[in-house]
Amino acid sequence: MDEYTSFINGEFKKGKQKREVINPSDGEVLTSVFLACQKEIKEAVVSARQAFDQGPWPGFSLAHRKAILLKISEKILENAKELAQLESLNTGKPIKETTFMDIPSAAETFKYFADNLEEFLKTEKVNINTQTAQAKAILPREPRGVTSLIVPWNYPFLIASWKLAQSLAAGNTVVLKPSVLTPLTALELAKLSYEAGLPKGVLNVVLAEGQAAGEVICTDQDVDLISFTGSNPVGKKIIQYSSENVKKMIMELGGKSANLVLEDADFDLAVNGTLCSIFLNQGQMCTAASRILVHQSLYDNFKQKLKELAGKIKIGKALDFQTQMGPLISEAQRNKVETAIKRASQEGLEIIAGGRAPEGKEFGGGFFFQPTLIEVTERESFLFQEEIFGPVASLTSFSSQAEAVELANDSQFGLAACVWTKDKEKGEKIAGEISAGTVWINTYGMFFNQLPFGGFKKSGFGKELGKAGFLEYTRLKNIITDQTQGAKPLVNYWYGF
């Protein structure tokens, strides 16, 4: 595409404001895009009412739906390598990643919920007989109508096709919003799901400001639901304009997730699991187990282990199969980091490994950050506390089970943790104790589309995946039928007329 638009009506406009996108890489353009004003945006929802209310995607037959949705994954896979490299290319994600991750698990995200919508689907039935009473019942799953999918800038692509996947299986139409910073793939996305067969209309792509655009999108009441994946202040302000029009609304905020690693752990399983749990896509995940908490008893050789190890980390450029951790998604990312590292030397805490920008002519222009240690004793520390979404983790020792449990529910969040343990029974047994939604146990990051993803207390409500997840993107009605044998129902004597 020579220039990026938003999608709306199954046409690409281009708006007045212009917007450069940056390479992470080296910081040059990489390309510009415009952005959409509030009447483009009034389109986009209308576009997708009128395609759900008028349009034929809702009347469509599951097996059609199902067909329209396999050609998605068909066409992803057969651009995968064009969408890798330009994910790799606005996102500084390393290539390997949007490679052998990414780009291919969203195309098996479509194919998932293409495979299991009939299924999802079925209506249920319930029979009542009591002494007062018989009755049937049926419980039909319908779509929710408008959704509103806002995306945010770290696994654009993935978590694009993660809600997309879900609520067009489910049969609603779409308004995706990605962030201004990485709209690239989503744009690419929506012109491969029309090349598959989508009606005009079902999906459409706004590119916008995200205050301009949040608000106009959650106060409207043609929008029946609003799946949102970013920050916690992002999302408050979501839920404030939301209220204005109820809505349904799925919320996947913030984290701050524990890292455990008990005394009987696999210790290099456990040492190579922790790196990649911090500082896989530069620490900018909302699962990044950036507290990582180590049984006294190998603390001292782990820390010396992982301070070892993420030195050797390669960092460079994104589109370098040798990279290992490519930069951050902005100078103003980056500046935050370099904020948080400030303000920890400031408490006097000890940075055991990075805690600066690499230095060399290879990262001239580009927004890289060293993977970054730091000891953490104190859990009153905002670094143990406050999400920094870069590559930087508090190391923290415990002496009992009890102690790293306490210690790892004493968060705001409850997004992710991961426990490593040779102890399986144990393991399960702290699982179950720890307040987070997602809890690894000898692994971390495992996403399957079969298992519901979503976070406890400020990290939000509602799931993404599995079968709960799909579900989130319908409604649920119940239809009953009198069965009274012999006689009236009740209610034809209640007044007695």
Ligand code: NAD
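Between two forms, the rigid core is the largest collection of C-alphas that superpose within 1.5 Å. Numbering follows the first chain given and starts at 1. Please read these numbers as outputs of a predicted model, since none were measured by experiment. First, how it differs from the form predicted in complex with this ligand.
- Remark: with the core as the superposition reference, the CA shift of Ala487 between the two forms reaches 2 Å or more.
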Given for the second form:
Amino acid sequence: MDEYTSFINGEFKKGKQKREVINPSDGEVLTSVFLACQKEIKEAVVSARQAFDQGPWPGFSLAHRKAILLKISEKILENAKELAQLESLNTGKPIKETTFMDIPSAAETFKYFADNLEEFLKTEKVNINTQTAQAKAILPREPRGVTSLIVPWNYPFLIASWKLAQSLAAGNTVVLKPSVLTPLTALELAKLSYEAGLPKGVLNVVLAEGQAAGEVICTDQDVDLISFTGSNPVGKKIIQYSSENVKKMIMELGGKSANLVLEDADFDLAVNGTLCSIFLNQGQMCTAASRILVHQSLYDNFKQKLKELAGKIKIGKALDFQTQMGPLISEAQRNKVETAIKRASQEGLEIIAGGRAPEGKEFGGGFFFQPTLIEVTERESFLFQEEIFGPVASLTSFSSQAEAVELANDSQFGLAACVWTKDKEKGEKIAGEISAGTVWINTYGMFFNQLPFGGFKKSGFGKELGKAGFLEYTRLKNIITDQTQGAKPLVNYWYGF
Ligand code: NAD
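Mind pulling up the form predicted in complex with this ligand next to the form predicted on its own we just looked at?
Every component of the complex follows; first up is the chain already shown.
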């Protein structure tokens, strides 16, 4: 496989420092990347700044911008098979997931924002008529300028595509920083975008360790917006960096989402949905519903069924189409999960299912871990409060609707939640009481380009997707013209001359 380098000002730039990229399915070296030094990171910002201030991109007609975004979408679909394979090799995601979810969804996102950018960017007109003055105002939506998009390793292609599609559709230029663990498909995306006609310098991809790149990019006065998806501790650092030059921020951080199974839930649907809500992508989802709360009347049966089905999930290498659960992203991530399990055992928590790496030759040097369920009765337990970011869920019973809501809200995070009930009205009422940015009823993890996604509390602020998410990548200007006739507004004639 080719060695990968940063992409700056329309060219692949080979840095000096090399870093190996590991295939999590076997622990072998997949390829190497050359990391950008501080000077090259700055060049990427300068390139995006020049492309915004002097380049054609923000000035292109909306129809022209739309045509390029549609072309990017088409190119993703034309290359979908290769992209899915590369993403699976690099992340350990089962190929079925990258083939049917990540890659086609990313193409769909570019198409959605291409199709809607003209509508979303329409200038609002307001007529003002008070007793003392009349005015008309126009409220144009402008691009923000240079946007820095920092993405995590769990959905590298999809999250990069969400951010990129919105930012480009709004007319911005971009410095994209993928995780050094999973940088490969972001570079392929840059290549496809240029083939689709994106002008030079509009998209720059920087390969660098987070700490090294973070401060340079996030303090730079040439960067106008930072859109970050990642962990809470890194999010806090970025908020500090960006305060230096006061930047617009979109922060999508961690989560500890609750899954409420009510007394009247459709049992089969709730069990199947619950498995997906925590074990998909090896539990490495910001939205992972890692706190399963079940009404006491169903609790024992539900626990039994979950345990039985969790044990049947087929663990295997990412490129095997039969694989339902791949490896975790890295040895370090698996160690983190193992440490959490040890701590749970030391605290006397009962491990109902899984709890260790699967054994067998077929797992070789890969970073696999079994789907794990742990019974938790005390909400103060670290397992109920802290994000593990692996295939580990706590299981807790409740006796009333009020208790279920109270347990769900007992978290520093507020990213997502779900409710399983046959009573849709009750479901909506409970959803209204839960402090989370997205609440699903009788499903989990349905994302639509049309709908905004983003967390409350320590899960961050700002939205991605939907019109609300798109508008975050724009700035709103207010242009006012005085229309007063037959009177002298005080703001003009205060001095009375
Ligand atoms: P991370 O915070 O370690 O890294 C995210 C990105 O930030 C990477 O590109 C990394 O290189 C970069 N980074 C690291 N240190 C930095 C610094 N000092 N300055 C600037 N950038 C820096 O997160 P991760 O381990 O890649 O991903 C897992 C985390 O992401 C979990 O907490 C998960 O909940 C969260 N996440 C949230 C969402 C969401 O939409 N809310 C989605 C996916 C993942």
